[in-house]
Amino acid sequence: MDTKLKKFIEELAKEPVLKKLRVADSKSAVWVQTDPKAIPEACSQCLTRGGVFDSGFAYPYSSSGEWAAAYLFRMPKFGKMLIFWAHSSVFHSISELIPGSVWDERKMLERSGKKFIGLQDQRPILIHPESAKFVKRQKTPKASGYNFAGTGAEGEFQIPVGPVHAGIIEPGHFRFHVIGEKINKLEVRLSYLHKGTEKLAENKEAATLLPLIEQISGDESVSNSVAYAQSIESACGIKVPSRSESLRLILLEMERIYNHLADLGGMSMDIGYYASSSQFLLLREEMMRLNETTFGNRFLRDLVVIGGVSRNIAPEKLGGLKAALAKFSRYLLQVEGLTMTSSTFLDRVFTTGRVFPQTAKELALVGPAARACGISCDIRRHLPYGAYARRQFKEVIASDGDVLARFTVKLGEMKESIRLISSEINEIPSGPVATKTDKALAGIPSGSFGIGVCEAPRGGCTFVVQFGKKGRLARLSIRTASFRNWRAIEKAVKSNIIADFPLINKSFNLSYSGADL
C-alpha cells in the first residue's frame, strides 16, 4: 500500500468509532471493512479528507441472509477508490450526510430488503408497486403506491408529465408542483423500463456480456464497455496493450463529440433557433458517418473487448480521421460564432436552470453538469486510465451552473477531444490490439472484485464486478452518470417557468435507459 494512503487509513482509525478497521488493498481500490454503525462516521471522515462520494451498492453476503453495503469514494490524491463496507441485516443511512446517496440507498434497500436506519425516502425506485404483481421480485419492503408531496404553498397545484412522451424518447415521469407558471418543486420518477441488467449478469461469462453492456445507454456504448472491461481487467490482472489503449481513447473521444453535438443542437432547437440547431445536427451526422467510415459502426459498437479492442485500424484510416477532424474543427468555430453572437439564443440560456455549486456538491454531480458549476471532477484527470495516464489535457470548467454554462462546457470539451484524438494519432504505438484473456478469466478466484471507471459524455460511470465459480460473474453493480445526475434537474428547474423545462432538461440530456438498470 502507498505510504500516503497507509497514513490516511491510520488517521481514520484514530477516530474512536473507527478503531476496528480491516483493510484490503487491490489494484483499483482499497476496501475498508468496519462496523455497520460506523459507516456514516467513516464516510464523514473520508469527505473531510478530500474524498468524493461516487456510489453505493449492496450484495448478498452470507447464506444466513446477511447483506453487505459498500460505499465508494473517489480519492484523486491516491489515484484509487476507497470503499467502506460492512455486512449486517441492519444498516445506517448516509443520506443526511450525503444527499446524493439517496437514490443509491433506495436501490440498495429495494434489492436487499434490509433496514436502512435514517433513510427518509424509502419509496421503491426499481419496480413500481402498481406493476409489482407482474414481476417476480425479491422479498422487499411492501409499498402500496408512490406518493408525491408538494411544498404546501398556498395555491400550489400539480402538473403530471409523462411517463409517455410525444416523440421517440423513453418513458419518465415528471411531477411539477407549481403556482401559476413558476415551478416550486419537481420530482423525477424513472424505471418504467427497468431492464434488470445487473441481475441478468449473474452467472454469466464475462466476455458474453459486452453486447448487453453496450445497450445500457445506446449513445454511450464505448464508455460503458470500457468501464466494464476495465473492471474485469483489474480483477484478473489483465494488461491491455498500449496500442489498444490509444484506440480506446480515440473511440471514447469520438463518442463524446457526437453526443455533445446532439446536446448543443437540441438546446438550440428547444429555443427555436433553427439556424444554429440545424448546423449542429448536420455536424453530428457527419461525425456518425465518420465513425462508420473509420471504425465500421456509427455508434462505435462491437469494438471494445476485454483485453483491448476487437480490430486494428489502418494508419491511412487514422490519417483520414485526423484530416476530417481538422476540417470539422474549422466548421465548428463558424457555428459557435453564429450561436454565441445571437441574442435569440443568449437571452434564453443565461441564468436559466441554475444549479449552485453547493447543491452540485451535495448531490455528488458528475460530468459537464458538475463542471458547469465550477467543480473539477473529470475521471480522465483525477483517476486516469489507459492512454489518458500518458496525456495532458485541459478540463473545461464554467462557474454559473446555468444552461449557458453547460452549453459552454460541452462546446469546449469537443475542442479538447479533437486535440486529444489528433495527438494520439500522431503518437499511437504499434503492436497488438488485444491480449489473450482465457487463462486469466478461467483462473480468477471466486469472490474476487474488480472496479472500472470511465468519463462518459454525461460524466463518470463506475462498474463493480464480483466473480463467482469457474470465472463466471457472481454480480455486477453499475452507477451511470445519468443515475447520479437526474436529481440535478429537480433543483435546476426550481423558480423557473414551465416553458423552460424542455430547454433545461435538454441541457443535461440524461439517459432514461442509463438509469433504468
Contents of the next structure:
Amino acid sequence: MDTKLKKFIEELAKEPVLKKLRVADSKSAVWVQTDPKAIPEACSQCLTRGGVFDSGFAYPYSSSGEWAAAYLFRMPKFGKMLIFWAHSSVFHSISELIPGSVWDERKMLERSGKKFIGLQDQRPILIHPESAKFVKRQKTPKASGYNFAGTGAEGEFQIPVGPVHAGIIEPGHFRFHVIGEKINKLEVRLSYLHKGTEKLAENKEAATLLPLIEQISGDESVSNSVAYAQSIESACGIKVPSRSESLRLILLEMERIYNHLADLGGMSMDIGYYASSSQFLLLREEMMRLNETTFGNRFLRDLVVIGGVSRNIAPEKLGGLKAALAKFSRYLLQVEGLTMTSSTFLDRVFTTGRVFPQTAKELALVGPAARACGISCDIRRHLPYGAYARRQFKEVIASDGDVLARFTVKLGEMKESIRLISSEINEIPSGPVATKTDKALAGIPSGSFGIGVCEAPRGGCTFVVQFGKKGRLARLSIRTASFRNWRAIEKAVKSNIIADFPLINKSFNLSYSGADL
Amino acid sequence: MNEFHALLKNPKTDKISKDSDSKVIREIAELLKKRSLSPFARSITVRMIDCGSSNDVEIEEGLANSPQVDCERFGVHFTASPRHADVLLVSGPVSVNMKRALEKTYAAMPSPKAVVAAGDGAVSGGLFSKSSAVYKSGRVEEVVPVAIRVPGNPPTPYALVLGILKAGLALSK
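Please give the other form, namely the form predicted together with the partner chain, since only the form predicted on its own has been shown so far.
Every chain and every other molecule in the complex is listed next, the one we just looked at coming first.
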C-alpha cells in the first residue's frame, strides 16, 4: 500500500466510532472491515475525504446465516477502490447520506432477506409482487401491490406509461404525477427484463461466463466483458499482453462511437428533426457494418476473453479501420453542422431536462450524464486500466446539465474516441494477444475477491466477483452505469412538460436490460 | 472493404437482387416476387415487444429503419399500438415480469395476427432457459402461439425483415 493511502486510512481510524478497522489490501481495492453500526459513519467520512460512492452489494458471509454488506467508493486520488464492509444479521442503510444508494440497498434487501435499518423504501425491486407466482421453485410471497406515492399537491393526477412503449425500445414503467402538462414527479419502475443474470453466474466456471456477460446489455458487450475479465484477472493475478490491451482499447472506443451515434440520432428524431436523424442512422448502420468487416461481429462480440482477446486483428484490417474512421469524421462534421446550426433543434434541447450538479453528486451519477453537469467522473482516468494508463486523452465536460449539454458531451467524446483509436493503431505493440489462464484460474483460493471497472459508453461499470471452490464463481455482483443513472431521469424531467419526456429519456439513453440484473 | 460505401453512393439504399452475396437478401428477393397477390403484399404493420432481450434485437429492429435497409420499401411499417398491428415481433426470453404484458399485448391485436419470435432468447430461451426469473423455459411459444422463428444473436436487420415478410405470407393463407 502506498504511504499516502496508509496515512488516509490511519486518519480515518482516528474517528471515535471507527476504532476497530481491519484493513486488507489487494491490487485493485482496499478492504476495510468495520463494526456493522459504523458503516454509515465510515461512508460519511470517506465522502468528506474525496471518495465517490460507486455501489453497494451483499453476499452470504457464514453458514450461520450472516450476510456481509459492502459499500464501494472510488478514490480518484489513489486510483483505487475503497470498500467498507461489515457482517451481521442486520444491515444499516446509508441512503440518508447518499440518496443514490437506495436502489442498491433495495436489491441487497431482496437478495439477502435481512432487516435493513434506516432504509425508507423497502418495496421489492427485482421480482414484481404481481409476477411472483410465475417464478419457478419459489414459494409465493405475500402478494401486495406496488405503491406509487404522489406529492400530494392539489390537482395532481397520475399518468401510467409502459411497460410496453410506443417506440422500438425496451420495457419499463413510468408513473408521471402531473399538474396539467407539467411533470411534478416521476417514478421509474424497472426490472421487466430481470432474468436472474447474477444468479445464473453462480457456481459456473469463470471462463464460460462471457456469453452471459455479453447479454447484460447488448450494446455494451465489450465494456461489460472487459470489466468482468479485469475482475477475474485482478483476482488471479493474470497479466494481459500489451497488444491485447491495445485491441481492447480499440474495441471499447468503437463501442462508444456506435452507441453515441444512436443517442445523437435518437435525440434528433425525438424532436422530429428527421433531416439530421436519418444522417445519424445512416452513420450508425455503416458503423455496425464496419464493426463486422473489421472485427467479425456487428456488436463486437466473442472478442474479449479472460487473459486478452480471442483473435488477432490483421494490420491491413486495422489500417482499413483507420482510413474509414477518417472518412467518417469528415462526414460527422457535416452532420454536426446540420444539427447544431438548426434553431428547430436548439430551441427544443436548450434548458430541457436539466440535472443540477448537486443532484448529480447526491445520486452518484456516472458517465456522460454526470460529465454534462460539470462533474469529472471518467473511470479511464480515475481508476486507469489497460492501455488507458499510458494514453493521454481529454475528458469532455459541459456545465449546463441539459439535453444540449449531453448532446455536446457525447459528440465530443466520439471525436476523442476517433483520435484515440487512430493513435492506438499507429503505435500498436506486436506480440501475442492472450495468455494462458487455465492454471491461474484453477489455483485460485476459495473466497478470494476480484474487482473490475470499465468506462462503458453510458458510464463506469463495476464488477465484483467472489470465487468459490475449484475456481468456480461463488457470486457475481454487477453495477452498470444504467443502474446508477436511471434515477437521474426522475430528477431531470421535473417541471418539464410531458411531451419532452421521450427526448430527455433519449438524451440519457440508459439500458433497461443493463439495470435489471 | 472497410469503406463507408453508403456515404458516397446514391441511392443510399442497398440493392435487393437475386444475385446478392447475402443469402438473406436473395431470399427476400425471391419472396417479394411470390407475395404480389396476397392481401398483406404491400402493407404489414408490426408492433414490437421486448420481453427480455438484451436490447440488441431492438437495436437491429431500429436499424431496419435505417436508410440502407429501409424496411418501409417492403411495406413493413412499425406501429405504436398493438391495435394497429398485423404482426407482433417478440424478442425474449420471456421474463416473469413481462409475461402478463405480452399476453395483454397479444390480446389487444385484431385478427388475423401472427407472432414472430426474434432472437435466440425468444426462440429457445437461450442462455436463460434455466433461470428462475424467466417464464418456464423462456420460449415465446410458452405464452403466445408463434408463427415464424428468427434465430440469431441477434438476427441482422435483413433477417428480421425476412421474418416479418414471411409472417405476412403466413397471414394471407
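Positions refer to the first chain, counted from 1. Definition used throughout: the rigid core is the maximal C-alpha set that superposes within 1.5 Å between two forms. Please read all numbers here as calculations on a predicted model, not as lab measurements.
Once both forms are overlaid on the rigid core, the distance between the two CA positions of residue 155 between these two forms is under 2 angstroms. For residue 167, the Cα deviation between these two forms after core superposition amounts to 3.8 Å.
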